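The chain below stands alone, shown as structure tokens; this is the form predicted on its own.
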Amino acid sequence: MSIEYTSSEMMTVTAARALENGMTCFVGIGLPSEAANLARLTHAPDVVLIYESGTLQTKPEVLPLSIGDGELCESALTTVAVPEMFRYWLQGGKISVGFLGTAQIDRYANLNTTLIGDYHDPKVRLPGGGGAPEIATNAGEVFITLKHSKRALVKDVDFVTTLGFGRDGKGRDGVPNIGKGPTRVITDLCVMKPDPETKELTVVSLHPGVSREDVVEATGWEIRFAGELESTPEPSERELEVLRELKARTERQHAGD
């Protein structure tokens, strides 16, 4: 019997499934933080969340709104000062997986959540980074969700807020003491990663139901496809009761039921 499901949990538990038990994952706030805490709920239990708030091996049992939330630190082993989680563990090389969402992302994974437009007339002002860029040039490897739109992936972010490989994809090349950086790109569409070569995001998995014209039309570059592309498989009844359970406790919780 066919399963239904929508585009978004497919890309959440696509992205769940990228983490492996045992894993330490330094977690951004959205998308990521969903997708982290559904392989923990699953097939992952083991995994180590990490916020840039200084909250370690935390286990949420609704989605925190923020890094302050106070549910993050409730469910954590212990909580340390931000200079501590910065310094001590991600610049120690003590996290396996930086797990990053983004307003903008380009063909080398570079990453923009700064401004859409001219940086000194700029049509929309973002949050800002965070802490991205560091997560990104500090954590073993990276992990990058987000939804699938020509706005989204665009051929150069307007600003690089947090480095993928550079503007020529080069940008890593000699750099000491430095992360893989970006390994797997998870959206709505497709799983991407970068060519070992030219580090251009290449599609390696279209999602169920998705075609090559659908991810080219969403695609702000001329995208690349693997020779041997291969089909996401999709999510599981398990998954998919999990993460509604998880999503329908969250709101709950915000709506103070």
Given for the second form:
Amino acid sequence: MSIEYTSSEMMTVTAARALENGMTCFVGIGLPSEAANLARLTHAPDVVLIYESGTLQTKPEVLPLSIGDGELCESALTTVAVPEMFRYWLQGGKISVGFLGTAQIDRYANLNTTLIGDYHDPKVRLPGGGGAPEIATNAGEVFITLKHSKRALVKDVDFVTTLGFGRDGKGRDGVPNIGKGPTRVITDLCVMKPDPETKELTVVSLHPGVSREDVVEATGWEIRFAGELESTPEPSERELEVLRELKARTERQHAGD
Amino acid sequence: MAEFLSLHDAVARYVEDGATVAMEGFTHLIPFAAGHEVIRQKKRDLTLVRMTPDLIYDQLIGAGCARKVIFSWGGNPGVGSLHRLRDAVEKGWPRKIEILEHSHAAMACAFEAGAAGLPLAVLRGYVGSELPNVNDQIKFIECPFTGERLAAVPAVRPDVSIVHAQKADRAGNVLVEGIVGVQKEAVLAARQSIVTVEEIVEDLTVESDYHPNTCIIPGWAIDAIAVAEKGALPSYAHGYYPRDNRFYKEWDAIARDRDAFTRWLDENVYKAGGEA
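Could you drop in the structure for the form predicted in complex with the partner chain? We only have the form predicted on its own so far.
Up next: the whole complex, starting with the chain shown before.
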């Protein structure tokens, strides 16, 4: 099969495939939300999606513009207060996967959504941590998806808003009662996983048509590649169709706004 | 016991210069009408507490009402940055503001602790995050039973909390449904509280849409109730009107530019509304 698709679609489909039926997923807005809903509408109809606004087991028809859209609440099994969401459901250990996006990520998968530059004299002030710091430690594992660029994938983040494996890769060692942390990072070029020993992000799969040089060129550190480098399977016709319909529905809905 | 006041009188009576004020509503039911009344009454030096500052705090900050902002996610949801917040933090316009930055989990717990009358909230939080390096209100304590290192933050105890809700009845009981955020906690944590509502009905418990488990805040736990129709716009009120996503997108351009913002404020806040 060979149908045309964009690198963004490749990324979303690959991210969606990381989710399985039976997982309970705490979903971040934007790319993670797109991937999580694609998973629900294709191979994982019973994946449980949870958003920090308090919506449990939600099945939105269109992608939410914000984390607390009415659509999320109307299509949810139930909606709980935000303190309950974080205390019982996330901290209580009921979430298997946290699915996050980010502005910056470093080689140890630490995330920065706080600022660029110095904290007290920022060049760019970003929105901040929101739910991510605790999603990343209280969920069983973490998937991260973002567009691949040198500005976003940096050797050391300006600020660790959200723990990957710490500035030395040992940030989770010996810390009790927290999750495994980032187990995969999906970009529009490749899939990366932490090295089992050093925790440094390593490319394990290249998307079709992407070369090692493309990834090296777009990464802010000397990126390593796994010995047995895989090629990410292409999106299927059905995945593309469902994704495009979802995005078109979403656009139609928000165009009226 | 809740007293029925006009929005003007409720804000005039309960929001003092220098006060710590929480206006809550997690994307849903954000008390915009009340925020605009605070701007019109030119309240100053406020410490503004809110998990997601949203456009309402962008407007209050740009209008010069805030001295300090305590928050956990300061963006325009689904759109991008809060440019008035950024301008104040990055360039000190219209004044330099202090920020105290938390995570959502910590703030949610801090509101809950405030409602529970406790001095602090304990959570398994901030593990490996650098936020504790820049916020001296995040400490770590050892669990006396297991020895686990846990984060502690002070309870949020606002001087006044302001929330918006669907309706109140004649006894002052308030119905909140849909995404309930931390509104109940904010009201119960505060020294005084104002609830604005879309409408007032005779008796909530005999309304056709009454469900025994919807979030009701009893009138005796509230100080003032004021009617503010469409009081959550451009956010939304479940069952009444949808979110004005178009305005959230338009806000990006308005807020980017100081002059455009000032004009918007003049036309839409200072010259609008504000019945006594």
